[in-house]
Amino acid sequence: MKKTITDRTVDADILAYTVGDDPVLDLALVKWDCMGTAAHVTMLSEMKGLARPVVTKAEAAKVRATLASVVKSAAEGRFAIREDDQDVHMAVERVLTEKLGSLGKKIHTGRSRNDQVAVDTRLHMKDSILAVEGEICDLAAELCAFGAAAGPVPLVGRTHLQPAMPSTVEMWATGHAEMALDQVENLEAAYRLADLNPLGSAAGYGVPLPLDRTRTAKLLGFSRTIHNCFGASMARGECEAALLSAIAQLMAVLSRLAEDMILFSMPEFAYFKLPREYCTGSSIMPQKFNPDVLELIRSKAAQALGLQTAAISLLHAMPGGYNRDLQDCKLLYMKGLEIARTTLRILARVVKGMKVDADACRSAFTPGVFATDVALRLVAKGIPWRDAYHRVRDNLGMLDGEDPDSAVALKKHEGTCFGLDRALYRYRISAVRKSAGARRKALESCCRKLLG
C-alpha cells in the first residue's frame, strides 16, 4: 500500500497504472513546468478585488527564485519525480512547499493539472516543432550542397521504377530537399494550434476568481487564449494529434528519400555510395556494407504514422470534458518527436558523406530513355505531338547514338535540370531558420524574464 501526495491510500498497482511513465516523461517538462507557474504566481499576485491578496509580490518573486533553482537542478540532473509524487506538477509543489512552507501550498490556487500539464505540452510543443524545422533545413541544406557538388551529372529519371526520362543528381537531391522543407507547412499549422494559452481554465469550467488570462498568455509568449475554458480543457490531445500528423508525413517524405538511397547505392545501380561508418556489417559474411540505418527509417516511418492512428484513435470517442485517456498521447507526442529529430540528424549526416559514381549514373542510360527528348525535338520543327510520339515508338532505333549531358542540358525551364534556382533553396532554407530562431529567442527571453 502507498500514499500519494493528496493523502489518499491506492493500492499499489492502481498507482503505479495510472502513474505510467510520468514520472520518466516529465522530466522534459520540468523547465516549461516551473515556466507556466511562474507566471500563474505572477498573475495571482497582480490580482485586483480581493479582500487580501492569495500570493504577494514581494511571496512571487521568492516563488519565481525557488522554480529557478529547481529548472537548474533538472538541467544539471539533480531533479528527480518520486512515483508518489506522480507527475512533475506535483513534484515541484512538493519541492515549493519543502522549500517555502505555507507559500508553496499557494501555487495550485485557481488552476487544475488538467490547465497545467496542457501549458507544459504546449510550451515544449512550441520549442521542439522550431528546434524540428531548424533540423529540416540542415537536411535540405546537405542535399542541396550534395546536389551542387555533383553538378550537371546526369542521373535516370524513373517512374514505376523503370527508366523513364533523363535528369540529374542535382534534380533528385534539391526535389527531396523541397519536399522536406515543404513540411515545414504542416509543423507550422501544429504550432499555431499548440500557440494558444490555456491557463486559467483550471478543470475545464474556470473558478471563481478574478484570474487574468491575458495576462498569462503575455507572459508565457502565446498569441492568444483558449477563449472558452471548457473548449480549452477539450483541446487536449488535440494539439498532440496535429503535430503527429505533421511529423507521419514528414516520415513518409523522409523514407522515400532513405528509399531511394538504398536503392541508387546497390550494385547493380552504384549511383550513390554510402559512406561507411553509417553501414553495419553481418555476422557471417565479411564483404558486407549494409544500409541498416536507412532501412529503419523506413520502419520508423511506420511507427510514426502508428503513433498518429493512436492519438487519433484516443480522442475520436471521448466524451467532453477531461478524461484519464488523455495521459497516453503525452507518450505518443515525446515518441513522436524523438522519432523525427533523430531520423533528421542521421539523414543528413548519411547524405552529407555520401559519394557520386558519375561514370555508372551515365553508364546507366539506355537508348529508351531519350524516347520523349527526341519526340520533343521533332514537335519544336512543327510535327503534332501525336504524330511525333507514334513516330519515335515506331523506330526507336533513331535514339541511338543519343548523349545523356547534351539531353539534360536542354532542359532549361523553371525547375528542371538546367533550371533550378540554387538561391531559391538557400532563401527557404533561410527564411526558416530565422523565423524558428527569433521564436525560439522570444521563448526563451519570455522564460528569463520569468525565472531570471
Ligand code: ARG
Contents of the next structure:
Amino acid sequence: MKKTITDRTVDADILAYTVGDDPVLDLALVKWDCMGTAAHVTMLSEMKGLARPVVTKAEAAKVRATLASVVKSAAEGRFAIREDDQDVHMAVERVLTEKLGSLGKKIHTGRSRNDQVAVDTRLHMKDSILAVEGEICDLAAELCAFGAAAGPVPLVGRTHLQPAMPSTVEMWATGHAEMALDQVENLEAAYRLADLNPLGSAAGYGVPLPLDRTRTAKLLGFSRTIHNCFGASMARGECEAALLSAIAQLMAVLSRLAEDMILFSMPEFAYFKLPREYCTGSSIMPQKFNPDVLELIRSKAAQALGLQTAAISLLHAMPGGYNRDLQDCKLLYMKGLEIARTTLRILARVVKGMKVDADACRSAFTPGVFATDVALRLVAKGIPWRDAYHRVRDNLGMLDGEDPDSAVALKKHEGTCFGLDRALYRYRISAVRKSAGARRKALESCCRKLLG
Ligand code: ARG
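Could you please show the structure of the form predicted in complex with this ligand, as a counterpart to the form predicted on its own just displayed?
The next block holds the full complex; its first chain is the one shown before.
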C-alpha cells in the first residue's frame, strides 16, 4: 500500500498501473504546467466580488516566483516526479507546498487536474507543432539544395515503377520538398484546435467561483476559450487525435521519400549514393552498406498510423466527461511527435549527405522513355494525338535512344523540369519559418511574462 498526495492509500500495483508512464512523460510538461498554474493563480488573485480573496496579488507573485524556480530546476534535470505524486500536476503542487506552506495548498482552488492537464498538453502541442513545422522547412530546404546542386541532371521519371518520361533529379527532389511543405496545412489545423483554452472548466462542469476564463486565455496566449466546460473536457482527446492524424499523413509522405531513396540508391539503379557513414553493415557480409535508417522510416510511418488509430479507437466509445483513458492518449501523441521530429531531422541529414551519380542517371534512359516526346513531335506536324500515339505504339522497336539532356531542356512549362520556380520554394519555406517562429516567440513571451 502506498499513500498518495491526495491522502488516499492505494495498492502499489494499482498505483503503478494507473500512474503508467506519467512520471517520465510528464517531465515534458513541467514548464507548461507551471505556466498554466501561474496564469490560474494570477487570475484567482484578480477575482472580484469575493468576501475574501482566494490568494492576494502578493501571494500570487510569490507562487509565480516559486514556479519559475521549478521550471529552472526542471530545465537543469533536477526535477523529479515520484510515483506517489502520480503526475506533474501533483508533483508541482507538492513542491509548492513544501516551499510555500499553506499558500501552496491554495493553488488548486477552482481547478481540476482535468483542465490542468488539458492546458499543459495544449501548450506543449502548440510549441511542438511549430517546432515540427520548422523541421519540415529544414528538410524541404535540404531537398531543394540537393535538387539545385544536381541542377538539370536528367532522371528517368517513373510510373508503376516502369520507365515513363524524361524528368530531372531536381524535379524529384523539389516534388518531395513540396509534398512535405504541404503537410504544414494539416499541422496548422491541429494547431488551431490546440490553440483553445480549456482552463476554468475544472473537472468539466465549472465551479461556483467567478473564474475569468478569458483572462487566463489571454495570459497563456490562446486564441480563445472553449466556451462550454463540458465540451472543454471532451475536447482533450480530439485535439490529440487531430495532431496524430497530421503526423500519420506527414510520416506517409516522408516514408515515400525514404522509399525512393532506398530504391534509387540500390546498385541496380545507383542514381544516388547514400552517405556510407549513415549506412549499417552486416555481421556476415563484409560488402554490405544497408539503408536501415530509411527502412526504419517506413516502419515509423506504419507506427504513426497505428498511433492515430489507437487514439481514435480509444476515444470513440468513451463516455462524455473525463475518463482516465485520456491519459494514454497523451502517451500516443507524445510518441507520435517524437517519431515525426526524429524522422524529419534524420532525413534532412541523409538528404544532405546523398550524392548523385549523373552518369548512372543518364544511362538509365531507354528509347521507350522518349516515346511520348516522339508522338508529340508527330502532333507538331499536324497528326491528331491518338493517331500519333498508335503510330509510335505500333513501331516501338523503331524508337531511337535520344539525348536525355536535350529532352528535359524542352520541358519548360510551370512545374516541369525546366519550369521549376526555385524562388517559390524559398518563399514558401521562409514564410512557414517566419510564421512558426513568430508564434513560438509569442508563446515564450507569455511564459516570460508569467514566470519571469
Ligand atoms: N495524469 C492524468 C491524465 O493525464 C491527469 C488527470 C487526472 N484526473 C483524474 N480525474 N484522475 O489524465
